[in-house]
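The data below hold one chain only, encoded as structure tokens and taken in the form predicted alone.
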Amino acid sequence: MITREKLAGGLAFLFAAAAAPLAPEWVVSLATIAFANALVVLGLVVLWRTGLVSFGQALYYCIGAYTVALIVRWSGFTDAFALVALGGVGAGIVAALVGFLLARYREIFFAMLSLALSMILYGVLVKTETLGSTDGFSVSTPSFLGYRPHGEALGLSLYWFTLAIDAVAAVLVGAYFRSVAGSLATPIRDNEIRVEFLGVSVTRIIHTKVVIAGVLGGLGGALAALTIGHVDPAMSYWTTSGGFVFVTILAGAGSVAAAFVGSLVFEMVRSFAVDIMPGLWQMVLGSVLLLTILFLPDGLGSLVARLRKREEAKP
């Protein structure tokens, strides 16, 4: 069934795709990074609905990026479709393995353990010279099923490619939220013991959510690596994970679309803050987060719910 929200989301994606050729090159590049990172935020939303906050999503983001970079570097294979898929699979495998551990913990223990795993990867990458150590290494220009664009055409191709993956991810995650496992997120957050009494394994559901968030993080990292053309250990550092949590708070867990809007708003605010006030841009981001918590505690996604309530209240 096509709802008003689905129709609005589809039109928004079509508008974003159609407007790209008319936008400046720097806007397209910024939007590509924002929409790539939005996949990581979407994974955090999947966890957040269950009451879990991960400060280590940079682990999967970095694995996805390095998977792409290493395949290109060692094999010369550059097809973007296969590379991004392999980045997501690689991150998903790691998430499935660490999920056996993470699914046993809740609240601050879940957050800190995920952060520790991310920092372990950071330490390994920094100490490994064959992986570029602190400098990382570059990623060659990708191809698209044999098509090898350059210059402005490359930027547009990466943007449309990222947008298409975002659209597929949004549809699949939306379907997951409407499934039985997705619908149990709030009951698990409120009282998981009662859910266990229903015969449902909460640990297994949380493990699944960790894997979903890991795959989304890997896809985001793979797209970011192709867009930036470079990978380095900072992709797994705690500040990277903190940025994703920042955007999740800004977006809220109310809707799938909020993850993409919040990520785009964050990148725009950060870019303009760095350009206008290079010495105070962190303060600007902190102020935005403070205002969001004070006036929109449920994030930007809650604006849609508020407008809907106002329409229903009208005679």
Contents of the next structure:
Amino acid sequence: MITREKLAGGLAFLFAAAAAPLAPEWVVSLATIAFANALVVLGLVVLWRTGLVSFGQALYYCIGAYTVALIVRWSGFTDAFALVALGGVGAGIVAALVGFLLARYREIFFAMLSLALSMILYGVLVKTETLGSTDGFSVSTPSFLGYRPHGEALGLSLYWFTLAIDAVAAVLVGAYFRSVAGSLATPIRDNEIRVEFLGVSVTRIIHTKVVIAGVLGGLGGALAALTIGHVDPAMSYWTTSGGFVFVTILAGAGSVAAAFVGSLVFEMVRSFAVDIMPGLWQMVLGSVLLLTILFLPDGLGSLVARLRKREEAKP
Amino acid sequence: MSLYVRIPFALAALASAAAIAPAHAQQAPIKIGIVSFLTGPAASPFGIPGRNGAEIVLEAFNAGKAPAPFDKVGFGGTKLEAKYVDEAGSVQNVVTEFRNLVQRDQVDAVVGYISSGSCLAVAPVADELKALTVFYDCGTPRIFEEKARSYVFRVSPHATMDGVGAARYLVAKKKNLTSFSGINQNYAWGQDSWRDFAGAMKVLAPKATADKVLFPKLFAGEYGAEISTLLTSKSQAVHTSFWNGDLESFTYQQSARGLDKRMTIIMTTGEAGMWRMRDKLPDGTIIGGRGANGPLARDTDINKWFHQIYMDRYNTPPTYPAYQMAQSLLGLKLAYEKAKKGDAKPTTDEIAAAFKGIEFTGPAGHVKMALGNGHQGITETAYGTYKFNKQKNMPEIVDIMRFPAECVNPPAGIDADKWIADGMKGAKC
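Can you return the structure of this protein in the form predicted together with the partner chain rather than the form predicted alone?
Below is the entire complex, every chain and molecule, led by the chain shown above.
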């Protein structure tokens, strides 16, 4: 079963990469943003499997984005590989630090504490007039190991770059899910005390998960900053975190691939809703979420599992 | 059941992926994307009046009913087609929707944006895509100061004029001013507004000092503590750039405690809220409207025309965002017609070249694209004092003072912040 999933994931990845030059530019830029945000969602999935919901994932997203934006602003350094890596590392360091606190909390306390931390960053950035306060500031276009594309080539380069990072992240997170620590996610959610009696430190496992989710959030933010070319404090606002939780509910925690598909579907539905109902698009998004919760409580990812079950049930 | 849920998703995804606009035919209408807040807190005071302004002005253009020299049908004889898009959402959404307008819907120009954050994020993308873009309401001078732009224009003057104009009016009306205070929302607009106003006061009334400088958070809605603080101050005036809900909450809460009896309130965007607050807005409040817009506009034929068509359709007077939208569309129309040679459609580069440095007179007065290498407009501004006319049951602005464009805007090539800090040198009043 695992090999079949890997094969499907690999093929989907190759298809997504190969189809881009044929797709219109706006689809490519929309997909780039969706796949950048998917990394944050993937981080939420990592936490979700343990029964933890973070309403403050925007903290890492914003740190990743501002790390990239500030390095470009102050040093003029534009290499995308190094910038995105630094964005991930920056967010990872912060996650490791706040993880000492967060890992001790569960449920609503974990959610609210993470939200509070992201709002502290928001407050600090809003008060920083030299960085444009709520207006934010722009990030100049990146280069790729000396290659400086423009126009359509830039869009494609960013897309492939994002896709490549997504692929690496998907493989690593998939491997983590199959590892002992990763497999303990559901047991921790169901009964922490039993897991402790197995001789495993639950706090340490959750701390690791917070760091993994933080690094993924930072990478997503860094990619978003390069793709949009602008950063602002709203990236750390709680509604941004809420948006990621929304996509996580839509995608479900069933598989790694669901995060990417869910994020893409969300961006498309949002864009489509803005297009046809400029004054009511939020209602469309809300209805989609409601219908998902009602009919697909385990998210879009569970569709695959359902289909497979139906197939197996056939004589 | 899951299947039925799945179908709309798939359809939505397919439809949005397949909706590639067809190539342009020669006689096809000119497509204009109008972006404004259609939802959220900025929709009712700014977004909707702006959208409505676009709707009636574009209709008048298509009918060929706008007054001369704007009386050609559409743009140079070609009809216009508008597509309205919501500005609400993150900067990411705004940029994505901008790309969709340009690349998917293939609009010929985009007119819009209220939030300065949106404008700062869209400007580089517009230049990269070579998409003609006119910002209509966003205020930050940073747009053209940070970088020279090729395809981005802003007919409406930037926000520096609002702070400088408010300071000039206050100093002219209150001779013995010794102290002033400020209450502004803690985000870019509030911070910038206060910085400009306080900077201009330092130049114009060096003896007056800033006493209480308050920055409550955006959409706080409750200002009890701030009003108490202001009541302890000896200031003769308090500056605020509040808008919409915050402006109304503050006005009602302060009236109950008589702050306006102690000091004059200066509302730099008060004009957008006065038709709603009516007699709740205290007489004697100094009112601005981001330029000579609404009741602060001159009584010209083109202003009467715009006021009339807006009143006829929406049954309420146009506020400053509607004026800014009208001015932006008039400017774009003139630039388009100036670039058009014969029957062929002008290219974006030709329109941009024609737009540079253009001058015209619209409902909000004479515009000169003088700053940002011909991309940023300047106009005169006006401030006045609010009075609720009980006989007519109508708000009024009396005691209007006008300041020429060169008196309240920096000269070309000088950054607004620096101009104020250096004593507003070169101001022609």
